[in-house]
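Only one chain is shown below, in C-alpha cells, and it's the form predicted alone.
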Amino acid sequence: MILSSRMERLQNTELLMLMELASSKDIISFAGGFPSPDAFPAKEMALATQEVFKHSSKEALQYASTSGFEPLRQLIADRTNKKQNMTLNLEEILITSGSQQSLDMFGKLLLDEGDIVLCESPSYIGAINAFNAYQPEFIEVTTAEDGINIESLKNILSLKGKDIRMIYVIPDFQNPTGRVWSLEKRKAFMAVMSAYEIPIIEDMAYYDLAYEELDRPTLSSLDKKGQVVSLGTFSKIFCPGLRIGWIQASRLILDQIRLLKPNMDLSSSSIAQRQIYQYMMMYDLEAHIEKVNGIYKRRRDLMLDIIEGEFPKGIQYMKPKGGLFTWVEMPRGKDAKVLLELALKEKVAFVPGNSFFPKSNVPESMRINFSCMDDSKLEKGGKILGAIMHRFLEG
C-alpha cells in the first residue's frame, strides 16, 4: 500500500496514545484531557432521551441538516449573546461532530502546502495534527503567563504577514498550559490583528471551566470585522461521548464550511443534537457547569497540593485558574519522555510536553491532567509520579 505524502507528517502518535490510555483500567492517567465521569448527568440524559423518542423519534433517527438542528443552534446563539453581550442569530452557528472536526475543516478550507499557520508556543496537539495533514509551515508565537507575546506577534506579522493563512489561539485556560489571556492582551491582540485579513481561530473548548471571576471577553466579542471564528464544544462542559460542537462565524465563512461538511460526515448526529437540546429545555445547563467546576476546582487544588508536597523542589509549574491541566517543567537537560517510560512501568501516565510544540524542542516539559481521576487516584498517582521524578532528577 502506497500512502499519501501527508501521512509522513502524521507520525506523532501522542494523541492516539492518550485515547488508548483512557480505556486502560490499570493505568492512573494524567494524560488525556478527559472530563470526569462523575460530572455526567446520566439520569437527566436518560429522561431527556425518553422525551426525544416520545415526540420526535423519526426525526432523531434520520439524517440531520448539514448546518445542524435549528432549535439547538438558536439556543447556542442565545446563550452566547447573554454571556458575551453579542447579537448572534442561528445563521452564525453551525453544528459539528466535536470541535476536532472544526479544526480539520478549517485546515482543509484555508491551507495549501507551505502556507503559514501561527500558533501559541506551546499549543494544542490535536490542532497541530489536524492542520499538519495539509502540510503547512508552523510559526510559534512566544506566550507568557498572561497570554500571547504581542511584540513577538508584531515582528512575525511584519515579516510574514502576506503568507500567513490563519492564527490558532486558545485564550482561556489553554491546552496544554492552563494559561488565560489577560484583558489587556485580548484587546492588544485584536488591535494588532485587525490590520490584517488573517482568520483568527479561537478555540473556546475550556471557556466555561473557570474557577474564579476574571474579565475575559471572547475574541469574537471584540471582533469588528468578522475575522474571528470561535469553536465551541459540549465535550468539556457536558458529555464528550455525544461528539457535538459548533462553529460561530460570519455567514460568509459558514457558507464555505457548509460546502465542506457534507463530504466529511453528511451531518452531525441527529439523536445527539436533540438529546442536548432536550436537556437544555428540561434542565439548567449553567447549574450543571457550576457543579462540574466545583469538582474540577477541588481536584485542581488537590493536584497542586500534591505537586507542592511530593514533587522535587527544582521543578516549575502553572497554577491554572480554570481548565483541566497544569504544566510542569523539570530542570533543563531532563527528558520527560524518559520519565514517562519509568512512570508507565509503575502504571502512571502523563503527556511529555514536546508534543505540543510544532517546531520547538522543550523536552523537560509535561502536561498533567487533573480532571479525570477521582481524589484517591489523584493522590496515589501523584505520589507515585513524585517519587519517580525524585529518583529521575537525582539519578
Ligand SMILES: Cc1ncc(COP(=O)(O)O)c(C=O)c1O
Second form
Amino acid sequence: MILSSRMERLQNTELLMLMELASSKDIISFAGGFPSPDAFPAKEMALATQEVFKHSSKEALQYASTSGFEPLRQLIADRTNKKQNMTLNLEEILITSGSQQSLDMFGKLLLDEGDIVLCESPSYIGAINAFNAYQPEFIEVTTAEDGINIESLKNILSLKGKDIRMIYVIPDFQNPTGRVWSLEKRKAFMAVMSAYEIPIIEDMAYYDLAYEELDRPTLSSLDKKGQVVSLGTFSKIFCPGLRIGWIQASRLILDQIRLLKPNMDLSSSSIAQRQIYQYMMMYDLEAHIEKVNGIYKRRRDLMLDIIEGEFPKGIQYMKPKGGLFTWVEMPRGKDAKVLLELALKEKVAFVPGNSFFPKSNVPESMRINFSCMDDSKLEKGGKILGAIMHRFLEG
Ligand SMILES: Cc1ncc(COP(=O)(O)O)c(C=O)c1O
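Complement to the form predicted alone: the form predicted together with this ligand:
Let's see the whole complex now, leading with the same chain.
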C-alpha cells in the first residue's frame, strides 16, 4: 500500500498511545485529558433519553441537518449571549462531532502545504496533529503564565504576516499547561491581530472549568470584525462520549464549513444532539458545571499538595486556576520520556511535554492530568511518581 504524503506527518502515534494508556485499568494515569466519570449525570441522561424517544424517536434516529438541531443551536447562542454579553443568533452556531472535528475542518478549510500556522508554545497535541494532516509549517509564539507573548507575536507577524493562514490559541486553562490569559493579554492580542486578516481559532474546550472568578472575556466577544472562530464542546463540561461540539463563527465562515461537513460525517449524531437539548430543558446545565468544578478544584488542590509535598524541590510547576492539567518542568537536561519509562514500570503514566511543541525541544517538561481519578488513587500515584522523580533527578 502506498500512503499519501500527508501520512508522513501523522506517524507520531503518541496521542493514540496515550488514549490507550489512560484507559488501561492497572495503570494510575496522569496522562489522559478525560473528565471524571463520577461527574457524568447518568440517571438524568437516562430520563432525558426516555423523553427524546417518547416525543421524537423518528427524528432522533434519522440523520440531522448539516448545521445541527436548531433548538440546540439556539440554546448555545442564548447561553453564549448571556455569559459574554453578545448578540449571536443561531445562524452563527454550527454543531460538530466534537471540537476535534472542528479543528480538522479548519485545517481543511484554511491550509495548503507550506502555509504557516501560529500557535502557542506549547499547544494542544490533537490540534497540532489535526493541522499536520494539511502539511503546514508551525511557528510557535512564546507564551508566559499570563498568556501569549505580544512582542514575539508582533515580530512574527511583521516578518511572516502574509504567509500566515491562521492562529490557533487556547486562552482558558490551556491544554497542556493550565495557563489562562489575563484580561490585558486578551485585549492586546485582539488589538494586534485586528490589523491583519488572519483567522483566529479560539479553542474554548476548558472555558467553563474555572475554579475562581476571573475577568475573561472570550476573544470572540472582543472581536469587532468577524475574525474570531470560537470552538465549543460539551466534552469537558458534560459528557465526551456524546461527541458533540460547536463552532461559533460568522455566517460567511459557516457557509464554507457547511460545504465540508457532509463529506466528513453527513451530520453529527441526531440522538446525541437531542439528548443534550432535552437534558438542558429538564435540568440545569450550569448547576452541573458548578458541581463538576467543585470536584476538579478539590482534585487540583490535592494534586498541588502532592507536588509540593512529594515531588523534588528542583522542579517548577503551574498552579492552574481551572481546567484539568498542571505542567511540570524538571531541570534542563532531564528527559521526561526516560522518566516515563521508569514510571510505567511502576504502573504510573503521564505525558512527556515535548509532544506538545510542534517544533521546539523541551524534553524536561511533563503534563499532569488530575481530573479523572479519585483522591486515593491520586495520592497513591502522586507518591509513586514523586519517589521516582526523586531517584531520577538525584541519580
Ligand atoms: C484543547 C482541546 N481542544 C479540543 C479537544 C477535543 O475535544 P472534543 O471531545 O470536543 O473533540 C480537546 C480534548 O482533549 C482539547 O483538550
